[in-house]
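Shown here is one chain on its own, the form predicted on its own, set out as structure tokens.
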Amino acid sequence: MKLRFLLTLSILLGSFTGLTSTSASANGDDHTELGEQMEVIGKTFRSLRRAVRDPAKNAEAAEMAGKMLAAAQASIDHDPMWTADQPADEQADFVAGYKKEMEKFIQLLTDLKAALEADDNEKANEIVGALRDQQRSSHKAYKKPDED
């Protein structure tokens, strides 16, 4: 009785981690170093905006726009996951016009981290909004969209 109870269960358990590493391995086919980079840039953004607005915070607030430059300037080197679903010949202006917005994300980060190192809030606040609006329109143009 007890072998047979263990024998079940042993199949049980294989048949759920066979499931498991099979649902993993599927999850981790869209994995990439762009779409890495791109959840560093999208959490510490969600911190940043709060920490924004309050001055006590622009040491810390200077310390996230820096960890969001360095991963938007690793991100300029790859391209996008949607380049291939692009015609062939369109394909050199998707990833050239996906570089020319991450140069002004990069550039909107670089002036960000200034602001707040200069401990101008008015001005942060400012780029903020600047950032969230061309992140947006960005993801509008270059970010597959997300099938329901």
Ligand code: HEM
Given for the second form:
Amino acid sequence: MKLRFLLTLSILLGSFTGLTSTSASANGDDHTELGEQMEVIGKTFRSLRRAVRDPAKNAEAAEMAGKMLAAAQASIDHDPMWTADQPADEQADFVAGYKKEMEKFIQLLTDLKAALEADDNEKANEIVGALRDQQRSSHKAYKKPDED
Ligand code: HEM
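Output the form predicted in complex with protoporphyrin IX containing FE (HEM) next; the form predicted on its own has already been displayed.
All chains and molecules follow, beginning with the one already shown.
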């Protein structure tokens, strides 16, 4: 009897962890779809910030802005992980606010790519500053704190 109970419990726990892992990405680690896109954004932004300082690297930097743009466009339809921890009646507003911020982000990246293609490094540097500010404020608002 006790054995059967333990068996049932382990099956239940097994299916529970199976369920929770479906919200993570297909490659089995603990990253969400959004987390995967953010990894791309984070790594590319690091290289881009360096490249933007050198006008000889504008073509390369414009390509990096394009890569970040594609990742941002892929991010807008994935809700932040933190959504599930918001009160049920606030989740829709939370996701709407996130999407609005992501739209601003997409616009900034579109402008950055255009500025680099036009060899306007002053403007490009300004936009990089705005992106850093937005990263800070958006993460504060939408990135689950214990993830830092
Ligand atoms: C230049 C700007 C940005 C950079 C460099 C950046 C970078 C990152 C990095 C490296 C992570 C951690 C990924 C991981 O380990 O899973 C992350 C997570 C996250 N970022 Fe960003 N990010 C930027 C802008 C934004 C913006 C504008 C938003 C919202 C509109 C945002 C929302 C999030 C969220 C919600 C997570 C947590 C992932 C999840 O909930 O699934 N980020 N970001």
